[in-house]
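Taking the form predicted alone, here's one chain by itself in structure tokens.
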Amino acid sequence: MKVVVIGAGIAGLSIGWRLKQAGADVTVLERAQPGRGATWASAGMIATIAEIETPDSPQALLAQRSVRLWPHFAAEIEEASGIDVGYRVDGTLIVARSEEHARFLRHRAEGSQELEFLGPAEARALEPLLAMDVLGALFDATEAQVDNRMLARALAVAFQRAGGVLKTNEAVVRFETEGGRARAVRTPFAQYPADVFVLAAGAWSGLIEGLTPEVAPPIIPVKGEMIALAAERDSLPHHMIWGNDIYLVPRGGRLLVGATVSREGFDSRMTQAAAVWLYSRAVALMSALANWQLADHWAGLRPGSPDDLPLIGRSALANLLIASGQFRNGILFAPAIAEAIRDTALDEPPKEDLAAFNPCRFAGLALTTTDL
């Protein structure tokens, strides 16, 4: 079976690798460089409690399955590529700065084996840099992170070592369809026929020509800006921390601070206003950060959807599969989505109920550039 995957972010590379392992002939086409889109711009968190508050929702169940897959997934990538992807279990702390939020977090911890509610003194004992106005925190010691930039590099290596073909600077501009099936994709340089196509082009997934409104995914680019702070005298926090509408992720001697959310089309320019907002929010959460230096500032475009749920599975074209719309959870969902798309391409029964993520739920709602 010949497969063409469009997009070399974490989704496209993971899917291509899994399909290559299953014996498919796989080519991944990337419009720029592998892992340099939303994957590169993210914080690499494999965390569910802050992003998904409803534990029995379809999105939470997908996340929970993916979290279970991640330890083996990371180890397998490292073995195949020879690159350390920085997978580690740090734990997540969600900080309350109001009585109402503290009550909400305390309620979430009730009856849970993983979640623990900490009082103000306990929270500051765990993370001494926290501000004195913290009123408690929800703690999950099991949550993890990965170095998203090293992960993208490692996946590209693992995929190619497995025999996959990765073509960079090869933007797919059009699908060629016939008889209700995709026949080939075109780039400015060549035509690529295949038996199965996987559309995993992130924020650009909805812009490829040749697909009818019933097929084209209505993906919305969602801009996110982040900054990184470099410690001077103080040590980094030991855990991932959420609070004050931001998150803090310690990595490599720096503290990542994210992230803004704005829908401005494909404008990925960095703004001073975003950097100031992130910095001030971080300092309010940990006053010692006022002495830390701004080390970096970047922006990226996440793939969103009209209902904020991913699109995973078969499109209205039987041999075109979609893996997009992950919004802020591309890293978190990666191993589960790769497994699901591989199984779908091979006509094997899915290991999870993916009905809520059916790409056909948006039939006829494809966006044009004027909608973005």
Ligand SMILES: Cc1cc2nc3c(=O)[nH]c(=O)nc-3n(C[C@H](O)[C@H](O)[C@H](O)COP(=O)(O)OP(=O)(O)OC[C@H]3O[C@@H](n4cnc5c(N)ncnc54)[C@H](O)[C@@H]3O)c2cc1C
The other form holds:
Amino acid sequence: MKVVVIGAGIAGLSIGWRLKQAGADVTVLERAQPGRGATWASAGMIATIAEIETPDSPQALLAQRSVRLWPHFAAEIEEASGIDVGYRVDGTLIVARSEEHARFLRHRAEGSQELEFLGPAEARALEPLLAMDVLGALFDATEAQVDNRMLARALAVAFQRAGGVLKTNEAVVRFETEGGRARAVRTPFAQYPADVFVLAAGAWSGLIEGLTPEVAPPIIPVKGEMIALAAERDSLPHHMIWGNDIYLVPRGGRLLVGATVSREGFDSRMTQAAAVWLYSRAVALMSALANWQLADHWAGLRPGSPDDLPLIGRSALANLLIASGQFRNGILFAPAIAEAIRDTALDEPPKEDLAAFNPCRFAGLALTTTDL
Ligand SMILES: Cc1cc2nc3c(=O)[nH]c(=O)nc-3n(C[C@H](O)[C@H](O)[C@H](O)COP(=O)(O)OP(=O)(O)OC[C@H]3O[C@@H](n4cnc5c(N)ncnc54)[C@H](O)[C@@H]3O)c2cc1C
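Could you please show the structure of the form predicted together with this ligand, as a counterpart to the form predicted alone just displayed?
Below is the whole assembly, all chains and molecules, this chain first.
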């Protein structure tokens, strides 16, 4: 079976790798360099307690399955590539700075095996830099993170070592369709026919020509900016910490602070306002950070969708599969999405119910410029 994957972010690379392992002949077409889209801009958290508050929702079940797959997925990529992807179980704290939020977090911990509510002294014992106005924290010791930039590099190596073809600096500009099926994709340099196509082009997944409105995914770019701070004398926090509308992630001697969320079309410029907002929110959570140096600032575009849920599975063109719209959770969801798309491509029964993520649920929804 010949497969063409469009986009070499975490989605396209992990799907391409899984399909290659299953014996398919896979080409990934990337318009720029692999892993330099949202995957590069990400914070790399495999975050469920802060991101997904509704237990038993379709996205919670997808997240739980993916979390279970992650340790083996990371180990397998490292073995195949020889590159350390920085998978670490650091644990997460969600801190409360109001009585109401503390009550809400305490309630979430009740009856849970993983979640524990910590009082202010216990929270500060875990993270001594936390501000004195922190009223408690929800703690999950099992949450993990990965170095998203190393991960993309490792996936590209693993995919190619498995025999996959990765073409960079080659954008897909058009689908050629015939009789309800995709026949080929065109780039400025060549035409690529295949049996199955996987559209995993991140925030840009809706821009390729040749698809009718029933088929083209209504993907909305959602900009996110982050900064990194470098410690002067203090040691880095040990956990991922959420609070005050931001999160803090210790990585490689720096503290990542994220992230803004704004819908401004495809504008991915960094702004001073976002850096100041992130910095001041971080300092309010940990006043010692006022002495740390601003080490980096970047922006990226998340692939959003009209209902904030991912699009995973067959489009209205039977042999065009979509893997997009992961919004804030594309790193978290990656192993489960890779399996789901592999199984769909091979006509194997899915390991989970993907109905909520059916790409056809928006059929014919025409996005206007105000949606973007
Ligand atoms: C600031 C920020 C923080 C984040 N933090 C987290 C987090 O902590 N945890 C988490 O789970 N998620 C996080 N996310 C979300 C996550 O990064 C994304 O959901 C995920 O990276 C999407 O992966 P992707 O492969 O679909 O897209 P991308 O990584 O954007 O890859 C898409 C690729 O397709 C290519 N492409 C586009 N058009 C074409 C074309 N026509 N032809 C060929 N190639 C094309 C692009 O160049 C790009 O390389 C964050 C995102 C941002 C911006």
